[in-house]
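Shown here is one chain on its own, the form predicted alone, set out as structure tokens.
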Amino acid sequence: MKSGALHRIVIAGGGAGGLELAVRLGRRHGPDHVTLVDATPFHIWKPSLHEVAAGTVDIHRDGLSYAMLAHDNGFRFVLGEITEVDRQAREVRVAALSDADGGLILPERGVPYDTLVLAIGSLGNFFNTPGAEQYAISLDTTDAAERFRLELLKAMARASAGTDVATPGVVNVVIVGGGATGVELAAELHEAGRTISAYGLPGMTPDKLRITLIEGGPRILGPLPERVARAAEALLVERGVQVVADCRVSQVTPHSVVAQDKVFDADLCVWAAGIKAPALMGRLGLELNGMQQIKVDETLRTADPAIYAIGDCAAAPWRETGKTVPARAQAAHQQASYLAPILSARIRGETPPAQPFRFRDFGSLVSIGHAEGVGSLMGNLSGRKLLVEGWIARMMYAGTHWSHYAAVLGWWGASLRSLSRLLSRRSQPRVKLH
């Protein structure tokens, strides 16, 4: 650095975006320049909620320790959600941390910052929809996948007895939006019903776990080719999901949801229809778009020019499309590879690089299972699409997965990680029972 003054970069969110930017520049400048705060302990690929929520994915046991990630990659961690930024003092505000019996553990911090990064993804949309943000359950946390676990363990066990649920014996799931969440979902739900049904419930048949899917546009996977979707719908209706599309919500009741004409019994609901940004972007005094997203330039820098935004909670804009970049961990990957040289400069006291963000849309896949995959690859970067379809669709969707490890863990962290979690396979239940 030109004065020798310390820059401190505070990254808001340890999402897929925000944990590769700390790592990168954790990795060169070390722990006195660069702090990540997240509200939780545990890191989880948000693409793998879906899994969490169907319980083929134990946070305890493949979540990654924020904690240990910093000891191993060179950053600070500071744990607790952030309440407040004051732009003029720069300093952003962390929430009191307190136990399980409101005892407390940490009191509300400052954690001051030269530049800033925000990176704290996004919440469910409801859209104003009468009964959805009390009873339905966006997946959009751990803490929420992990709820929503539990009362399907809850509602099999009690279908098992043939108490209290909407049709006797039987588990209504309704999962409103086909987009890649919903449809993963319902995959996922599918294949964990299944299992936990071996699983000592001998009144619950994977027959008794009924899922449908509610799409309000004409289809399901609208972002991608129609091949694509109706390959997925095919899937999902071979394994006995009901697919309703264009059809729209209009109610969601303790224990059904009401689109339309339509009346569907519902034991649980999974709202999976759109995304905003946290409440905390809007009182930030910056420009947003109507998602709640706050508005970057090229650079993905706000207004402010001490805060820069990523992944799902800015809205960067796609030169090429004349929109904005979708809320995909490509994206956040992407902007996270861009802004590290930019920060690296800003704390070595340099110019930083001039050059705007291109955002390259490599393609989407979706799982259908464990199994089976479909997907559209190379999108808009070749002006054709790749369709793939099957075990190799899955294999490619698992290999994205792996990557972003491989981005926080190195190349053997990954690996080692991956081979644990197939030799764990063999002595633990396929779904997390408890």
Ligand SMILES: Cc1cc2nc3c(=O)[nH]c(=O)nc-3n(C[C@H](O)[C@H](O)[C@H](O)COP(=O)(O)OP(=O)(O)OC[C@H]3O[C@@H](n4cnc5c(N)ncnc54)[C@H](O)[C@@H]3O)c2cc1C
Given for the second form:
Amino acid sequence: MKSGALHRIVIAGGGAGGLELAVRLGRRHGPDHVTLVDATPFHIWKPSLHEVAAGTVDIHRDGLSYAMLAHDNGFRFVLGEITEVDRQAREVRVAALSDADGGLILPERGVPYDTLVLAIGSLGNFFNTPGAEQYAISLDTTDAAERFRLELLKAMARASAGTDVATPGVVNVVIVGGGATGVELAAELHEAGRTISAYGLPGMTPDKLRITLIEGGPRILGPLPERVARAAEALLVERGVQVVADCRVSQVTPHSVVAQDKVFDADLCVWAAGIKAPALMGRLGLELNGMQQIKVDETLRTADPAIYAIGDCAAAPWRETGKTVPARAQAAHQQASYLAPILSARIRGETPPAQPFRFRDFGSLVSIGHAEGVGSLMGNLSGRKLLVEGWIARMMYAGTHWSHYAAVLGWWGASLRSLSRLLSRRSQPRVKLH
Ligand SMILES: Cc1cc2nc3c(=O)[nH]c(=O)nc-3n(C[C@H](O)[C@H](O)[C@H](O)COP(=O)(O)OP(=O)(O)OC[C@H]3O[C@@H](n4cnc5c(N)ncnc54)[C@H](O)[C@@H]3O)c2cc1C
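Other form of same protein, the form predicted in complex with this ligand, not the form predicted alone:
Shown next: the complete complex, the earlier chain at its head.
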């Protein structure tokens, strides 16, 4: 299809929502119309970050280069962190890029837009808990997940040598937050710990990696049906994870997590107790909610008609429940699909279709390691939630990962990627050890 006068769409953030949108629009309209800006040079789907943290996903092998994706899908890619949005000049400011020694690679740049889509995701919310930001790691970026992986390997080596750990010979990992992220990380760490032990750290038997999952509410997986939460807890307990509910953390120190009347030894603490949108959202002069998310209307547009927002950084109304659309990859995906024809119409200079965005909750799946999962799916005919468990749930969970990669690489590319990951397991350890 022939595109109209040059209308520049800039997508800020190439995550679950932004990248899928850039691919859809780029394939249709090309790089003169579509630019993606991301702070990192490669894409890892955020729901895989617990696997990066456990070392079962290797960012250097599994990350997708934005430069390659841009070339193959017809959009322009700009590398760098967006620091400001100048709404008057309609330009985003992208920070200069330097190497580890401070040498300048790219100067500060301005990227002009006619329509801007904010898709910069979210960060961990520490709720001002003393010590949490300083001593806990939040799995909100690939860098943070990779840092956790290296800290875990070091802690296990130290424990094996009997040096500098809270309990000699043991590594205590405390995960604060019993939502899907915390639950999936606990199970993944359990499996990773077994593999790392098997590769010969003297004395580090799998039981020496002690994982505690702390939840402030009465049970883990609060938004999911109780049956799903019970099934997940049973699987975690079976794997030796200590699950502590109704326990509010009040402080994190270098070697402990303090909660009400209890102190948990912690060589490593992961914070997975909530999210907020990045601080950039507060600098736009547009209305935010309590989680710093920018308010959008039912067409995902902010109060500035040139700016849309999708994914975790947006507070979009969910009419059926009276709440906002949940911060989930499936919501970011649906919003990208919804926005693509609207932005296509803007590029062509036509009036965009006017129907509002409707979030369809297809349910949630939670992986409990590589062989099992639990979840609830929306029955299309009955409208009721159906419980799924075991390897079927795990396969369906893997299917959601595959469909994201199919959206950006195509069916064939995503299948080859899965196959190559499967084959590489024959020649590489299941957990990245370096
Ligand atoms: C461990 C974990 C497991 C999860 N599991 C699930 C799951 O099973 N199912 C599910 O539905 N959801 C899951 N989620 C939530 C899901 O990952 C998010 O809801 C989803 O990724 C949000 O998509 P997004 O496009 O809004 O942001 P993201 O996918 O977070 O992407 C944001 C992008 O913006 C870039 N960026 C940020 N700031 C800037 C800036 N200033 N300048 C330039 N670029 C910037 C980032 O580099 C990133 O690429 C999980 C989350 C985590 C952490």
